[in-house]
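In structure tokens, the next block holds one chain alone, the form predicted on its own.
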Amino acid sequence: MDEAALLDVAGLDTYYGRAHILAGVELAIRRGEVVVLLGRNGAGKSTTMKSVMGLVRPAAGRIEFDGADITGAPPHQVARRGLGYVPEDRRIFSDLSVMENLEVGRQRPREGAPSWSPEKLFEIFPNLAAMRARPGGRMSGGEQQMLTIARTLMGNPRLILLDEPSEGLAPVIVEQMAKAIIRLKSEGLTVLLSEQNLHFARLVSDRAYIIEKGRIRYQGTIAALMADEAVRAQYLSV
């Protein structure tokens, strides 16, 4: 394990029955930097996600997060150690306003971890400023992406997992939700996204991996990735 990383994974084996979905998967993340997982639909990406938020079991494998080996654990109690998790499919109460949705999401202050308030998201999210009271199922996709990753921050996690945040964007909510991740990595946030987006990838992201037919099959820096065209032909074009 890397004594040094915030989140660490070795050796993840994951099933869907009898489907292998994940082998060996080792990642790690070091406190304050935005790391992504590359990889095509179906590669493994939400899997290892689910896998670390305790949303589903590894056959084999261990997770440490910030020294505590939470492995196997059920999705609150990982939470409440400092792990914020934004599903693909958002998951807003659409019948509940901007603002009650923010407070669904409140939790105490957490050492390590940024603290976050609505006045400061509104900052970082200027278009839910000005729909404080809306209902989020009158919100468009975008909107409620930004709704869903505030609400996350509202439990003032020490690392925050993004699947898919650019999925199904506009271009314009795209850039948007770039410069909303790098302020929170500005504020002190560890953040690992999932994507199949290189263009965002390479906008926010320090480090990257990329993962098919659930293997982790390179990592390095972002810069490194853009550079090798050859690894980007083989794990990433359509």
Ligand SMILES: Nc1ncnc2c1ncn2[C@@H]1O[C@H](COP(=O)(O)OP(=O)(O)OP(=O)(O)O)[C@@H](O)[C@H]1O
Second form
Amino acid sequence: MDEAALLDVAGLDTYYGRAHILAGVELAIRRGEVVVLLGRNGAGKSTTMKSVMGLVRPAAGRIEFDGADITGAPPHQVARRGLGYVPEDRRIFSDLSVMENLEVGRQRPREGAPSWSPEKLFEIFPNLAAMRARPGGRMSGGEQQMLTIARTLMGNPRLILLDEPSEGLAPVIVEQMAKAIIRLKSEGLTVLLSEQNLHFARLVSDRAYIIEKGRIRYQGTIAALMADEAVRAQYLSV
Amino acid sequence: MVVNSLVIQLLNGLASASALFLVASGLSIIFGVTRIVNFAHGSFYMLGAYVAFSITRALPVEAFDVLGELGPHVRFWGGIATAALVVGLVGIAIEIAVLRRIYHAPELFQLLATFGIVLIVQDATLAIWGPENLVGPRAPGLRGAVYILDQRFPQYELLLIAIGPAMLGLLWLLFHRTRWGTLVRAATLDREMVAALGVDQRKLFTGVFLLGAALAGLGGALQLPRETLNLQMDLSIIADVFVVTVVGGMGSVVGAYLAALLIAELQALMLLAPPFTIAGIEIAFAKLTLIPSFLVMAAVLIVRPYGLLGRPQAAARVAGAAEPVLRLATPELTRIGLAALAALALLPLAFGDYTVAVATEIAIFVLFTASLHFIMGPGGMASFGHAAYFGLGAYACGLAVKYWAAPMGVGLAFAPVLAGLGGLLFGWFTVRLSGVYLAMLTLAFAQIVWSIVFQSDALTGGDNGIRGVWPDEWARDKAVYYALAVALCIAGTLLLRRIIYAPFGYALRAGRDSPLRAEAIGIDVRRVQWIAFAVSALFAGIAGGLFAYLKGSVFPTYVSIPKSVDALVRVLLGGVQTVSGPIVGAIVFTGLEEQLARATEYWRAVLGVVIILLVLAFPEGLAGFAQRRWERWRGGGE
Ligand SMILES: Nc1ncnc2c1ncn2[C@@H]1O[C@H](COP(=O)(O)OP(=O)(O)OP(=O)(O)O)[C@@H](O)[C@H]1O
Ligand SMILES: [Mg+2]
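Requested next: the structure of the form predicted together with the named molecule (the form predicted on its own having been shown above).
Up next: the whole complex, starting with the chain shown before.
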């Protein structure tokens, strides 16, 4: 496929028990891109990310990251290769303080990837700086969303999978989140995010895929998607 | 004076609390991360004591002479520390060899596999150190006593008192000031997320096992100057430790310390309470030390189901397979089963007394197993203390003979009544919990029953049991008694089966599969489970009664932990979700045990290996496996 692809997913099939969730999902993300995976509730966005991460075992298909085959590798090995994952339900360690949550995510600096420290992350997420010792369980949803992203960045990933970062956030926070993602891109990070919020996706992404019932139905630049009323009406409007 | 002895007892309680805390914190830490309740934790404790015994002996005194005054101290404490480390390494070996393969197995199977380890360690200890009690060395420089309020108090106990809080402090630092500790705390909350952040869970689990096992080993090693070493140390501490971890909250180290203090102090204070008399029988509190701890546990669990400092566990977040529905045997299988029963009935004609006695035992265990299966399969409640009800039935018969010289009919009628009442009482608490908490609570209740029959010599004859529990004249003949037992057991088993497919059984299964939905259609889930628990206890009591008359005697071992676990193994061997399972399980296991006990002195270890292999090989049980095979074969043939 694409020579320069950092993440290359081909023919991905995933089942939950007997339910066939993903059917031949194809994605290719190039270095430095921000790509959005759009789709309605239950379309298979989270399942795609979990399959890439090794949290769910795909039945068929091939996942290549940075030229290496990571299909079926356990999550910690995938993460160690520089693939960061931010779950949609945040999964903050509720008893651990902000600093401790960040510590869990910490990995060694990685060549060819931006390096992060808590102080540098607090520049992007200033809210967190004021609550270093606060237990994760006593933070607002927006604060937790920032912490979960910061925690994954502590692993100095080359690419992060961001599962619905704008979900359930107040408009002001959504705007902050968009700024943060643009900042990450400027640092050289590659991003695959999933979204239902087209407005948000448009602010941050270069390209888009649309997934429906576990199949990729559309791919193109975000500008092309915005111009294509028919596609948006078919796959995205509720 | 009273105040003085009170203070001394409180101090004694503090000293005991330390050992209890060391073992319990290890168990709790391991559970927090791996979600495995390690039955073998008492074995680590026992090993710690025995290994320390050997090391402190083997180290040559002269080698430490160069250290002068310090020599003996270094030798003794070095031995204790090395013993803890050795046990830690044994823990790692076990984790890698067995537990690593079953992290995704159902929790019941995990508990069972760790019980297999208990059996193996027990026999290994027997083989290495022999059956005699051993007396270890005293701690150098701490052999004397101090005077507190005019009472002698051993110096070594003072040290133990200090060790508890000191270890608590060290553990706190480890968990809050090191990266490893932070990772462990995070993994306790959400281990899959920790993995997704790049942490190798397997290394973490192994490390946690090293720590947990070493803590238990240290707890055992520290007992060396205090207690004689014996082969019962493992199971006797594990019951207390289960109570402490459950009261403190699984996974909470501070909770474990608080609970250890609470339980140990209560037990120490019980020693001061004067004996009292009920119905002409003197009962000494001092002998019933187990009871207050279990009462505390029951009380805590009702108010705070997850313990003092515990919290509800996040679901394991692994897409697990749904419970298969209970499958009826195909008509062919049923016919084969009936043929086997007919063959069973003709058995005495062909074989001698010994075989008939074994066959009677098997019939009894079929009923006992079916009774446990009834609450485990359709009820979804895994009782780890079902021997309690079997034992209550047996003791009902024993007591009827001992006090009333009653005929067998009275005993056999009294058995289900007493067992059923026990089931009603304990079941009321039990149905309020689920999962491992339920398992541990039922085990604790069984230990209460055990401690009552073991410790009240006057009532039950204690360790000596009750003898002379023979059937009436007409049933003395082995073949006649066999016929009676088989008839009652088949009737009981069929009745249980009927209930499973009756509306009550459907309500029970609805409650298991989806409590919320069951409540929504008007089923009082707790009540249904409670009744099921009592019914199950009642049938276990019948089995126990029949067993008492078969053996002619009743002993506390009928109620012991291994008996409860045997029952579980029978159920799991047969498969929880097949109705025919208990029958297969009981026959295979009872036969196996009989053969093993005759073949080798170390049958316990062999049994342990068999249990572990079974858990690894047949997570759906033998009957489930066979039934699936059979159906596939039949399906393929058509
Ligand atoms: N653990 C699971 N077991 C069984 N089915 C699942 C599981 N998780 C998700 N599904 C099903 O898989 C399908 C895809 O789910 P997925 O979470 O990938 O969707 P999504 O696009 O992320 O949706 P959302 O926008 O709601 O997050 C859905 O039909 C969902 O019901
Ligand atoms: Mg999703």
